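Just the one chain here, laid out as structure tokens, in the form predicted alone.
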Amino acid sequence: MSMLRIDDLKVRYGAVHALKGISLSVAAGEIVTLIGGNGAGKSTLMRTIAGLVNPASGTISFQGRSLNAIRPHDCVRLGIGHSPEGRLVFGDQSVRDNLMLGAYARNDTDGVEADIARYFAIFPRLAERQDQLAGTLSGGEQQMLAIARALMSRPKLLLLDEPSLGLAPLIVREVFAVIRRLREEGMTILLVEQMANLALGVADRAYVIETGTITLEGTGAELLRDERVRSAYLGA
């Protein structure tokens, strides 16, 4: 049984259709990545599981519950965790202070400090500013902190929406190194990223997005064969 699946999912806003019929599937334990150019619905699609945005038809079920009618807050108490495009910490507040309002639905103080501990072990460079305030943070902290943020609620589905975006190599492989370990961790994950190779070298199964339709599934390493996505998406 899938942990998450959707079904025929359409999404517009006004006139225009961002989505146009999605279906897939997440298992238990797996890492699903979604690759596709800007403006391929991507991110629409993550915002939809996670209840920011209302579909027009279709259905998303989590762990056997619709989603459709559901609110950001109760996703994250039925155990989705999205670290969002953009990353969007609050940059008011401190570090420790993004990582105290990630673990809201919980009540189990001593859990959240020895959570807090782990991801400043896990990220140092958060621990090092956990006084300091989000804002200003360089973009590849933020990141960390975004990610942080999302696994304070002990997700059991974690959304991580473009978690590469604008940071420079070196961070890059910090973030995906981070991301290989909460697979060996058995957490299961929706990617999206616009870095194919590293996304589809990650990742169990892929799907390709293209203007709000899935042109391509397969395994990770399938898509990373394909001419077609090799030619679209790898330069190759």
The other form holds:
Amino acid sequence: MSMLRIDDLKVRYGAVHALKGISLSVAAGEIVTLIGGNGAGKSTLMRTIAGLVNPASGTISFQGRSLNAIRPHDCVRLGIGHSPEGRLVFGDQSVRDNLMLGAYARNDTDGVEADIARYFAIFPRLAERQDQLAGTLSGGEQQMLAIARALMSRPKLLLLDEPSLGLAPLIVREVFAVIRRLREEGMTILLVEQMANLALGVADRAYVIETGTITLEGTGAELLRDERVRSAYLGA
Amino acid sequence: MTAILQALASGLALGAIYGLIALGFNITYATTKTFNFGQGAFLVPGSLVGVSLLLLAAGKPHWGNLAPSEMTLFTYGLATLASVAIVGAIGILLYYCAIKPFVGVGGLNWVLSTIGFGIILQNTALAIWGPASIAVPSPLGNEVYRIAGAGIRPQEVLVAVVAIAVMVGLDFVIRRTRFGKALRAVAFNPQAAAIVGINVEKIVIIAFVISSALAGLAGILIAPITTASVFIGLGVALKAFSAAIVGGLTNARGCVLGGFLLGLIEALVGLWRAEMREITIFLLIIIVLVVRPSGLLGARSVEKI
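Let me have the form predicted together with the partner chain next, following on from the form predicted alone.
The next block holds the full complex; its first chain is the one shown before.
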């Protein structure tokens, strides 16, 4: 039984067909990755799942509930956490306040404090900088904050959009170490990533998306060996 | 010297009024990049509704004049709460009629729609109250306080104290409370706010309610100084708008600072030559904007991308 199920999803921006009939599914506990070039529609898909974009047709369902006409803030309440492309941390508020805002949909003050302590333990750099404005953090720190902020809502599904974007290789490795740790804890993740080798290495299953359509799917290991994937995305 | 002290007191009261309204511009601009160009008209129901309620309570018609004995701090306080609540509610109407259809679609349609909403509101008030102004006694009486020889009107003190208390309270709310943090998150990036679970439209509506309520409060506070009438709002709101621009529309504290600066300059220059008041103020505004285009405390972002 899949947690997230998408069938024949089409999204248009005016006359532009951004997604031309996407079908995919994510089961509980899985890490699924979407790889593809710039403008392939990866982020559009993520934004549609999160309720920021409305589909033209097709269906999205999450734990049996339709997300087709959902508003983004209700999506969070259903259990979808979103670490968006470009991170979008609240630059004029402190690191701690960013995490508090991540828990905006929750009402359990004690649990929120405990979770902040938990993510400070996982991301010690955030703990050191908890009173600093998020806008003054480095790119890598902002990425960690964006992930931690998404986790603060206690999501059942985490949407992780381009976590390596603009980061130095060493920092990218740290980000993927965090993703592996989340996997061990049983988090379900839909990961969009340009760094296909890293994404496929961490994913249970993967989809290749090109100009709004899914062209390949398989396990992470299968796609890592696939000739077409290797020449198009792995530079081999 | 006593004249200067007197002018400082009036300037402070006037500045506090400008600051209140300017803060209203800031709060909606931060969240939606729009604000109510017709804000002046919101002072009108602010003053008239409260005064009429007092008149009705005294068994008079709603457009009559109040006797000083019919105005106490208690009844004035109740009238103020009623004005703030009603004008705040008009803010919801403003959002749905004049902002929501145009926000986020670009263009300047919201400028005309908010001006139009204000004109409709003002003319509705004209139909209800007529053009005559209503004298409003101050709840603190009209006997001037003598401080170091200067005569200070009690209503000016009341205006300054209430307005400053409201501004300090709002500053605390915006900086420290959960609602304030959500408001700032929406101001920073509405989509980022939405994905953490904030109902962006709800926050925006509250911003318009606060903004309108502040104008309503300004209306009832200045009524004992200017009298209550359908025509009080426009000039005051224009100065408040200037105060917001000079102080920095994106900075709440800047808007309040701009309000006090304008109020004080207006009162002090008025001592010298009344006709130089507006000339000086608007010359200074132009100079400030040439030197600091985003206002005295306007945003220069520290964001790293």
